[in-house]
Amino acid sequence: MDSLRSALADAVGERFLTSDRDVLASRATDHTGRYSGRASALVRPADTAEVSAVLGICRRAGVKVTVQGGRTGLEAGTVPEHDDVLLSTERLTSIGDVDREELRVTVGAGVTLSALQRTVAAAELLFGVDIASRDSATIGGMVSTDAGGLHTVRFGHMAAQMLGLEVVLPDSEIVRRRRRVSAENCGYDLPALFAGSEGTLGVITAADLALHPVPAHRVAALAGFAHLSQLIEAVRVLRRLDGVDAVEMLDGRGLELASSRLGFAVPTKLPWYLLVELAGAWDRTEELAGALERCDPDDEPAVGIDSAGRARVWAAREAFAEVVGLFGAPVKFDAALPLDTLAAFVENAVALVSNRVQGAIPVLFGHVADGNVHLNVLRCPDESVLYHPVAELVRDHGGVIASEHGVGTHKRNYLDFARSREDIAAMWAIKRAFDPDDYLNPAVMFPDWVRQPS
């Protein structure tokens, strides 16, 4: 350990290496406090060359490495299991010049989403992915988990934003892939391969990202429904509109908690609400009003046309970030289901929670245009009584157990609920081709039966 520490200190500087037990204990625990692991050191390289040096040192020493960004992931994807060296990307914070002609920018993996948003907004542009943890989530982590968010219905996940990538491979080689023209068909799409790889194939150090013009007009509306089936039929209508930018499902239980416990000015009369926003070069208010009339909601929709009005509408959605933490760390499920089975899944999942955990509160929301649903179970001290049966419900209703948060460590042994064993074995072959020693993010994604075949 002394020789390893000396080599790492030479690579990054003594100041940016620590083996303090208290620091490591905090870094080896995820932000929910539910999942903890073991680490032997924390190293914070300043640039790609230092990342390469760190990986080379650890691989030669036979030491596992877990990569950490903003540590806001929800599936224990940055929790080490093998006395790992923790490699933090927090110092990789460079932001290049915004190219307003080509609509792109190059940023370091440690740049937070909010910092990126501020930079491109100053150039009157926007980035297509937005998530609630924007102030702490880093671009490298978002690429690694192929994060989605509030505007996937229009812009897609992180993979759709990728124009290039800089990554350090497990053998410490540095690969830079930058697409300079849109008409390119020259071999494997490596950036797409790394999007969603959760740090198992290499350490992302920088990304070239696509940007978009800020739309001249936006309009948002919030409509309530007595039944989830009505809301889903409304989703089918609204997601086909030109310029649809967001379609969000909100659970009335969560809005009631936001109102009664947190003082949010949100509607509470109905069990389900749908938030929709349109954006474009011209005003789409009348178009949205006509579509909402066809959807026949059970109350008069609240509509926001100017920035203040839209903020009032979006406050209902933003409230859920605080609601889910009202009673400590919730039990979280991040799933996606076909729209035609979503209502049945929700009904069965809520019943299961009520039957299994007395006093638990299920709260649901999600980017419903894509079938995404986040089920958060509040007042549930022991997730083991729920996790397997709810995951089975997702599978049995034709859904997948990871929609936008990734697999991480938490769901690795549920991966075959969404992928066949042949599919998983093919992914494992790719992992072993890049990382035959399985030393990089070794606790993530792959189920135990892959690593320990019978």
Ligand SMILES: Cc1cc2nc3c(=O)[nH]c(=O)nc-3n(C[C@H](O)[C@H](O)[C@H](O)COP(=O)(O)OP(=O)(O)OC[C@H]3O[C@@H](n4cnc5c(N)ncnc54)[C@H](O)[C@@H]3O)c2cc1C
The other form holds:
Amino acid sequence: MDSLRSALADAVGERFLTSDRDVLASRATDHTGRYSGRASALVRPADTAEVSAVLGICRRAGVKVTVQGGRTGLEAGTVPEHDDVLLSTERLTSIGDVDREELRVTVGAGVTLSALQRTVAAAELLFGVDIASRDSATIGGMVSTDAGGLHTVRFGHMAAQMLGLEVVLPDSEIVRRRRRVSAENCGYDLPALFAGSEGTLGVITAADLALHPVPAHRVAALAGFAHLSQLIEAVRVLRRLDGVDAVEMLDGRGLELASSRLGFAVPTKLPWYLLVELAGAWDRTEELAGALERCDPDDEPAVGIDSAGRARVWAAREAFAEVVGLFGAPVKFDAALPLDTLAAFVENAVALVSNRVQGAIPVLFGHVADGNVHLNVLRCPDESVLYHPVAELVRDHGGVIASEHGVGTHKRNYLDFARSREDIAAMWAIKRAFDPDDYLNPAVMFPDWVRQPS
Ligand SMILES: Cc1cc2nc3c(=O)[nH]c(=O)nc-3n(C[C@H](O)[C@H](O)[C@H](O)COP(=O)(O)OP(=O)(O)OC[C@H]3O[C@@H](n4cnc5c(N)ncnc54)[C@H](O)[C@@H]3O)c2cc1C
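Since the one above is the form predicted on its own, can you give the form predicted in complex with the named molecule too?
Full complex below, order starting with the chain above.
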């Protein structure tokens, strides 16, 4: 241990190596506070060369490494299980010049989403992925989890924003893939492979990202529905509109909690609400009003909400992340289902929750245009009562158990609910080709039966 410590201190500098037990205990616990593990050290390299040196030292010493970005992940992907060395990307914060001609920028993996947003806004551009954890979530973590978020209906997940990346492989080699022209097909799409790899294949140190012009006009609407099936029919219409920028499903109970938390009123009388936003070069208020009329909501939708009203409904939407924590850590499900089965799944899941856990409160929301639904169960101290049966429900309704948060350590033993054994074996073959020692993020993604065959 002493020789490992001194080699790591030589690589990153004594100041950036920590073995303080309190610091390690807090770093080994995830954002929700529900999951924790054990770590032997925390290293904070300053650049790509130092990341490479740290990986080389740990691999040669036979020590496992868990990568940490902003630690906002919701599937315990940063929770170490083997007294790991924690490798934090928090010092990889360089931001290159914004290329306004090619609409791109290169940023370090430790740059937070909000820092990126501020930089590109100054150049009158925007980045296509936005998530409520923007002040802490890092670009490296977002690439690794292939984060989705509020505008996936328009821009897709992180994989769709990637023009190139720099990554340190488990053998310490540094690979830089930079695409200078958009027409290019020279071999494997490595950046795509790393999007969603959750730190199992290498440490991302920088990414080249696509940018977009800021739309001149935005119009939002909030429409209420008595039945989820009606809301889903509306989603089918609205997600195909020109300029659609967001289609968010919110349940009335969550909106009520959010509005009382924020101290201002938003409509909450109906069980289901749809927050829709269109954006573009011209004002689309009339198009949105016309489309909503065809969807026949159960209240008069507030269309073309002025900027203060628009800010209010978005604040209420974003407050869901906070209100689900009102009664302690909720049990969280990050599912995606085909629109055809989504309403039946929700009905069955809500019934299952109320049968199994007295007093539990299900709160639902999601980026519904892509089938995403977050089920948060409040007042449920024992996750084990619900996790398996709800995961089975997701699978039995044709859905997947990871929509945008990834698999992490938390859901690894549910991977075969979404992927066939052959598929998992193919992914494992890729993992072994990159990391034959299985020392990088060794608790993430792969089920125990892959790592310890009986
Ligand atoms: C309030 C709130 C709202 C959220 N909303 C959304 C949402 O709408 N959509 C969404 O997709 N997610 C959402 N999330 C989840 C979370 O913010 C995302 O998963 C985010 O992408 C994680 O980024 P991070 O930097 O915090 O990564 P971390 O939590 O630090 O890490 C996540 C995983 O990536 C790995 N990793 C991190 N950095 C690197 C790197 N440089 N190289 C290799 N591996 C790495 C880690 O080992 C871990 O397995 C939300 C979370 C919160 C708390």
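Throughout, rigid core stands for the largest set of C-alpha atoms superposing within 1.5 Å between the two forms. Numbering follows the first chain given and starts at 1. Computed from a predicted structure; not experimentally measured.
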Inset, instruction - Compare the position of the CA of G359 between these two forms after a rigid core fit and state whether the shift reaches 2 Å. - result: no
Inset, instruction - Note yes or no: does the Cα of R261 move by 2 Å or more between these two forms after the core is superposed? - result: yes
